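Here you get one chain, nothing else, as structure tokens; it is the form predicted on its own.
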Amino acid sequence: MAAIYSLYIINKSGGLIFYKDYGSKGRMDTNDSLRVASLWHSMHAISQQLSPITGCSGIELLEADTFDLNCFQSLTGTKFFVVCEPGTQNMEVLLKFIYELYTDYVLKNPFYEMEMPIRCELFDIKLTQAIQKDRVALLGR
């Protein structure tokens, strides 16, 4: 069983710019993945406003019975979130590494337009390698 179910990248206005499924039991179609991304963006924004702590950056971890949702928001407002098995450790490290891949292979790509869907083959390759490496590390524990 894979530790990571799926990865989403949402732009600062809440649009889904990247989605990748990594073998979850119930694969989602395009409309469902758009709804999940939109719902998460809204919940994240509401949590920032309702938090009693000043300077709160929103929900970072949502724990459910059947999955965990880990989120990393960059300074530009782009959100990276991973849906994974409950109790999976070190997802914040993986999300920060994915952000590094995003900055190296997407933002530095002269053909990429900001806030648009990500279509970068090198990013896909490096991302798949990082996820596979993380799975191997998780299985070895």
Given for the second form:
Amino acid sequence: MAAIYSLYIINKSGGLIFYKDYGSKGRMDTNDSLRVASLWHSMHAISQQLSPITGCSGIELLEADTFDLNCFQSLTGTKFFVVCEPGTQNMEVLLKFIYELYTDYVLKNPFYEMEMPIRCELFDIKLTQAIQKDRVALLGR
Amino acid sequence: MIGAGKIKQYSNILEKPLSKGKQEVSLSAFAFLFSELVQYNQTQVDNISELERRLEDAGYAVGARVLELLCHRDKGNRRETRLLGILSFVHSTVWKVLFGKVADSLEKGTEHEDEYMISEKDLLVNKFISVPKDMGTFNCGAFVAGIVRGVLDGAGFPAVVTAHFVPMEGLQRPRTTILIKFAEEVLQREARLG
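What would the structure be for the form predicted in complex with the partner chain, given that what you showed me was the form predicted on its own?
First the chain shown before, then all remaining chains and molecules of the complex.
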């Protein structure tokens, strides 16, 4: 049982800087994942404009028949989103944690260039641990 | 004023005890500063060994100061004069002040008499750093190697100090080993002292 299908991180101009899929469901090739990322970026921006409430920060959760999409936007405009099984709980906590990992293991790495694709070994290791932990916690629920 | 008068006034500033100061700084602040140090030096060089040398030089200045400070603060203005003494001083006292813990291990090289190794599973300066594959064996621990060289050099034990990644069995991440190779004169003096 894989609760999380895939994870995306997009930079403030809508470019995909990190993509990882978990399990076979919803797997995408590179071109498709890039497309989804920039599509989501635009939809997120449009939703802010269309919202009847002033000061709306954009879509946080998209519920579809076959998946849920949880999105978290950091103060600097970097967006983190996971595609997961419908009805999966506590995704915002996981996203916050992934954001924390990003600030630690990506932004504090002198070899990372801002807005560029993330290739940091430590980030990958810690992320895998976090997702695994989340799965174990989910099984316990 | 709450607490006023509690602070003892010293008429002579020299009588005031030397405070230990605040012991810790924020890890994040340090990580960002160190990251900038590496990035800046990267713009100034065109090969990796040059970058390593520059980081080591930056560390050397820290080491020289740390030695002076710790000799004054902890040792009553004395310094170690024997090889094993200075090595355990680096391994425990210096490490504790800089990184908040004693180094994981201090070993003597098996192949050469003049080599010693200080190993650390998760070196503080490398905590958030992933070195890209194309940089080969580069290790930001070069900065720490420089600190060690600064301490040893200041204490009269000239040595060549380098930092290396050593893969460990059963561990996902390699540990960092600081390799210390003492100059010939140091060993000769040690032998003379008996």
